[in-house]
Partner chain sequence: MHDHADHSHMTDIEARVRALETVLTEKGYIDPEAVDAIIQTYETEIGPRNGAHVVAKAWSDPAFRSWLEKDATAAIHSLGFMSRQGEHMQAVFNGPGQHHLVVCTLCSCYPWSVLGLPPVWYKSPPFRSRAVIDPGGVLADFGLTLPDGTAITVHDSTAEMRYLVIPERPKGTEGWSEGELAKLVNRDSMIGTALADAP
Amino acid sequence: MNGGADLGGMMGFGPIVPEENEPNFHADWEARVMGMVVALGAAGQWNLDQSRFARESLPPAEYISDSYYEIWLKAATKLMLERGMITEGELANGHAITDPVPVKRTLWSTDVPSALAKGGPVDRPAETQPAFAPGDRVHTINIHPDSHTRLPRYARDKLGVIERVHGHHVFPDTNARGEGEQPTWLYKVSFEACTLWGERAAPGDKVTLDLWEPYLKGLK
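Could you show the structure of that chain by itself, in the form predicted alone?
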């Protein structure tokens, strides 16, 4: 969606200044939020793309001004409220009032190392052949969905070239809407920087994006 998370090419935010020797967490509560969000994800009440959409659908002013883990916490709270895992009253009082909602899975502390090592692979077996091959010229579609998409605004309705076929992966757009994984082919697509950013882009610079097949149309 065209929310606060899709800022590529936006002006007025100043330069990105990397923090030297940046720690994993700037405060203890951030580590607790990360642990809580990982445990909640393992409960199976939502999928990865639904959690991403919960973050990027926060009001843009909040998304831009909040810290990284504040966004995580707000999105997790939003998802728990939507699924009845907590109530507004419990949130206000800070303790449980109703019985816990049954969940699909529980992440026990002893299982954390193996669960994190395993991760959440999103590649799936393919029953079709990819529509494009390296070297093919493609044109991205122009969409403005009100839900999650991995096609950023600055790369819509642009010309690019297929560099690599990554494999067959869960399609984030449908998965975020709860319409199933609908796996499809994923490609590495390169764009001339001037195609995306205009004549002020440095000649010869390129931008590469990983894009799913439904985002692309072939060119003869």
Contents of the next structure:
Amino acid sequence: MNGGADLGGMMGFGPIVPEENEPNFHADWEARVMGMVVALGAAGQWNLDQSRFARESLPPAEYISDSYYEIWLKAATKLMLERGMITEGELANGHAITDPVPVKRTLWSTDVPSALAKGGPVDRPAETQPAFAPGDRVHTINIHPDSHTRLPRYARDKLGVIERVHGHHVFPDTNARGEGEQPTWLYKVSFEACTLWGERAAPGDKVTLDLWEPYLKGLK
Amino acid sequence: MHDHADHSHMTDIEARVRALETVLTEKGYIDPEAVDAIIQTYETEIGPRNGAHVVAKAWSDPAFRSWLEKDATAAIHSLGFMSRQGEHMQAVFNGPGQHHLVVCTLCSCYPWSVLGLPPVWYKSPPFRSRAVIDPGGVLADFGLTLPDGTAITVHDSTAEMRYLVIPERPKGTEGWSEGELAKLVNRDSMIGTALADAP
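Output the form predicted together with the partner chain next; the form predicted alone has already been displayed.
Shown next: the complete complex, the earlier chain at its head.
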């Protein structure tokens, strides 16, 4: 969606201010939110793309001004409320009132090392051949869905070149809508910076994006 | 900050997070000790030292470097760095006239398995908005000026592929061991906002 998260090429945010010896967390609550959100993944009530959509569909003014873990907190809360896992009353009271909904599993502390090591690979077996090969010229499609996509606004309707075939990966657009993983080919696509940004770009500069086959059309 | 009579020492967000954790624990959705263990892992085990190990090995072992070029996922996993946000990896190599910079304009994709959790600036609108359209200006914010004629390739992480920049090996390090070399590899040099340290 064209939400607050799609930031590539926006202007006016000012300089980047790195922090010397930055800690992983700036407050205990940030650490708890990170740990809780990772742990909640095991419950299997949403997938990665649904959780990304929950974050990016926050109102743009909130998305841009909230701190990072505040966005995580709001999105996780929204996902759990939507699924009836928790209620507004429980959040206000700070205690459980209703029975829990059945979840896939609870991540226990003893399982943390193996769960983190396993991660969540998204490559899936392929029954088709990739439509494109390195060196092929492609044209990105022009879409503006209300739902989730990983084709950023600045790279729509642009000419690029296939640089690499990454593999056969879960397609975020359908996965976020609950329409299944519908895995498809994923490519690294290279764009001349001047194709994206015009004369302001330095000659020779490039931007690469990892784009799924449905985002691309071939050129003769 | 709001002051509440019953927990005036807590900010509003601290109170919200605490309430949520209590509810989730009481409902059996999470184990607070698992949350502790996750936090502890990223505070003590998974961080940029992992990536520095990969880079130092790439600098000193040509066979490993070429494996990294062909299949970074397998090469990096062979060193034991195979956790969340590092399931699918690609390494990109700086060299004379070519510099690489990694960003995620859509969220905060970052190779946790080799760099740990990302810094605030990486996740912030100033970096995410500008890295793709003005990479030279971004590098200038970090105090990095590249030699004239250096082309910059910006890798916008739009899929689950995670990028690790292999900076150029600093001059004057001939004969150094992997362990010594790894000390010259700072986190930002593996994102592309810095170079490796000079010896």
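Computed from a predicted model, the values in this text were never measured in an experiment. Rigid core (definition): largest C-alpha set, two forms, superposition within 1.5 Å. Positions refer to the first chain, counted from 1.
Trainee: Could you tell me whether the Cα atom of residue 17 shifts by at least 2 Å between these two forms after core superposition?
Mentor: The answer is yes, as the C-alpha of residue 17 shifts between these two forms by 2 Å or more after core alignment.
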